[in-house]
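The form predicted on its own is given below as one chain in structure tokens.
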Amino acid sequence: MGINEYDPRGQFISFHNRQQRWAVLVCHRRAGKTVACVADLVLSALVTSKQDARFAYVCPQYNQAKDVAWTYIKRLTSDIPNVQYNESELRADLPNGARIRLYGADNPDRLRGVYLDGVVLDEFADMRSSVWGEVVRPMLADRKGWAVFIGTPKGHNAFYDCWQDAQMDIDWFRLMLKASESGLIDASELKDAAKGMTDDQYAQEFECSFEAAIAGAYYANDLKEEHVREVAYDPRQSVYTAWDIGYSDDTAIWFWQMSGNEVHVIDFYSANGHGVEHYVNMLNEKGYNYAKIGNKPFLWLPHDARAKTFASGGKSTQEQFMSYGYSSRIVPELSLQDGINAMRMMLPKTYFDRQKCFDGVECLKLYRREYDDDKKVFRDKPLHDWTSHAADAARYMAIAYRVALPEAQRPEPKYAFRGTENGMKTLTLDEMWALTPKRSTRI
């Protein structure tokens, strides 16, 4: 089926005929949104009057883009004379000079430095919101390109905000297709699907509910909306930082203060591809009253900050920060599950600044367990995606918070786990803490 034979589903005709520059499509599974959006890209590339036009289809991960859209791009351009395909770059070159290329939001730097006349962002809820604001949106500016956001809801995140904002803006086209209303899936099939899904899963995947709980989310019941608000920095109080250091991917940092029995998370920062000097400059520019050891500001670093690397001249990250006048402490090594439970215990008394912590909070909301498609169960380990680094840094923050909190103020633990020492006794978090080997923080 080439583009000349493309017969759009009636539900998407208004989308193809839109006049707005921006569009958001919230569609149930198997509604055909991918085919419709790829066809829209091909049609736009064929009729454009712009010289050397560039169009893109972006998925959360590069391999997803290949699996989801590449076959459709080749199929819908197959009847265009002299079209050429570049398999290594997942790119279709049209005879009028226009190009359509696939990208992954997991490597946003690959997008930088080029321009776009149109772009589709598929499953935008699974992307870090900064990909749009910091990377894609500037690429559309000089040629006034358009963008389409598509996906299925995953709670209140950037995709939800996009849908809500579009309600009030005449420059946006909006389309929501619920399975109960679209007529695209047989009623008997929907009934059968509902038998094998939880109510939340069905509401999210087929009824486009932004209110359904995210399946497998670690902090779904603990991170409340009322705990995300304006949180002011108090210069009289020390600011602590907890880090997850990425060497080939993201570094994530949380900034928090203790205020009575509350934890005030005042800031969040993440970046990739930078050395220690970049982060030192960032800390200095923020100018917070950092907690100190002696007269040196100190950082809570993960245990792998002790590792020495050839790239840094045989120095560890901890040693590099020391050379810039920063001291550090290493977060005690606990299991992943114990760290998650420590975070759950801290969340009821924790408040996040809505603006400065927006990206980090989105990561916490979407941080979830990996799903085993074969066994149809969630695994006991998290899905490793763009949310992982912020979530890991949050675990370190929760562990560091308990270390810094005076013993008399520590709450009664709500969670218990099997001790790793003998495999027999059920231990509380405090008991587990006492059994955990403590390493010296000296370098």
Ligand SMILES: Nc1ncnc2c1ncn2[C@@H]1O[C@H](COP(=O)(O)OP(=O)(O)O)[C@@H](O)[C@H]1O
The other form holds:
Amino acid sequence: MGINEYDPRGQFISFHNRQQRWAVLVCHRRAGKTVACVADLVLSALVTSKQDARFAYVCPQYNQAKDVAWTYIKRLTSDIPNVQYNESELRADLPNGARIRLYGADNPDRLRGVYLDGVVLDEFADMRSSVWGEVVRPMLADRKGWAVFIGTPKGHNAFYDCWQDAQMDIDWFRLMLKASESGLIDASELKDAAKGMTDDQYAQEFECSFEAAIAGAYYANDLKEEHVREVAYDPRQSVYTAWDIGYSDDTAIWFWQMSGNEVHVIDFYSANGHGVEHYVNMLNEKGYNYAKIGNKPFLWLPHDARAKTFASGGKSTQEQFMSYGYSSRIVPELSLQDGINAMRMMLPKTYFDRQKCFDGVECLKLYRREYDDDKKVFRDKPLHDWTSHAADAARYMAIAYRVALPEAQRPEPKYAFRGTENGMKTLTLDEMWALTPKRSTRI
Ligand SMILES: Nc1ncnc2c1ncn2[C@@H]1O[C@H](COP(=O)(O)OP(=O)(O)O)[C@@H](O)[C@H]1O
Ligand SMILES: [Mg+2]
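The form predicted together with the ligand is what I want next, because the block you gave corresponds to the form predicted on its own; please supply it.
Whole complex next, starting from this chain.
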């Protein structure tokens, strides 16, 4: 099916004819949204009067882009004379100078630096939403490019916000297609699909419900929406930080303060591809009243911060922070399950600042178990994706925050901090709590 034979599904005609610069399509699975959006890009690329027009199709993961969208792009451009494909860059070059290229939101740096005349963000609910604000949106500014957000819902995250905000805005085109109304999938097929899914999964994937619980989510029941609100920084109170350090992956950092019995999470930071100096500058710029040991501000680091790294002349991350005047402690190593339990116990008294913690909270909402598509069951381990790093750092926060409590407020039985000398030993929360302090932890 080349672009000449492309026969749009009736449900998408209003989309192809839209006048608005922005569009959001919330459509059930197999509605044909990916095909419609790829066709829309190809049509735009063909009719554009701009010189060297650039179009992009962004999927959550580069590999997905290759599997699905690239096949559609090649098919829908196959009847354009002299079209050229660059297989290693997943790029189609049209004879009028326009180019369509595929990207993965898992590697947004590849995108940086180019302008765009039009972009589709496919399965936006599964992406780190900052890819839009920080990377894609600025690229559209130069040439007033357009954007389309498509996907199925994943709870109240950035895709939901996009759908809601678009409602009030005349610059936005909106379309929702539910399977019960679109007529695109026949009843017996839908019934069959429903068999392998929970009610929530079906409501989300086929009925476009933003309210359905995210299947396999770890914190869905514990992270309440009213706990994400404005949380003021109190300069009189110490600020603690818990870190998950990525060497090739993301580094994620939570910033919190204690307020009576409540945990006030005032900030979140994540980045990748930087050395220790970058993070030291970031801490200085934020300028919080960091908790101190002696006169040195201190950080809660993950156990792997003790490992020596080649890159830094055989110094560990912990040692590098030390050379910048920071002291640190290693978060006691708990099993994943115990860490998750610690998080669940902490969440009812934890409040997150809506703005500064936005990216991190999104990760927490989406952090979920891996799904086995063949067996139709969830595996007993988390899906490793862009949400994992913030979720790991949050587990460390949930373990570490107790140590910072005045002794009288610590949960019973008393939780003892055993410091780095025992850090490698895996202790369950119960085991840890059962320990008596070996030394006082005046932090
Ligand atoms: N206009 C169309 N003409 C023919 N087949 C289509 C059309 N739109 C979608 N399809 C087919 O429907 C199926 C689902 O399309 P896809 O765009 O991948 O769905 P979604 O992204 O909504 O899950 C694919 O097999 C695709 O080839
Ligand atoms: Mg699709």
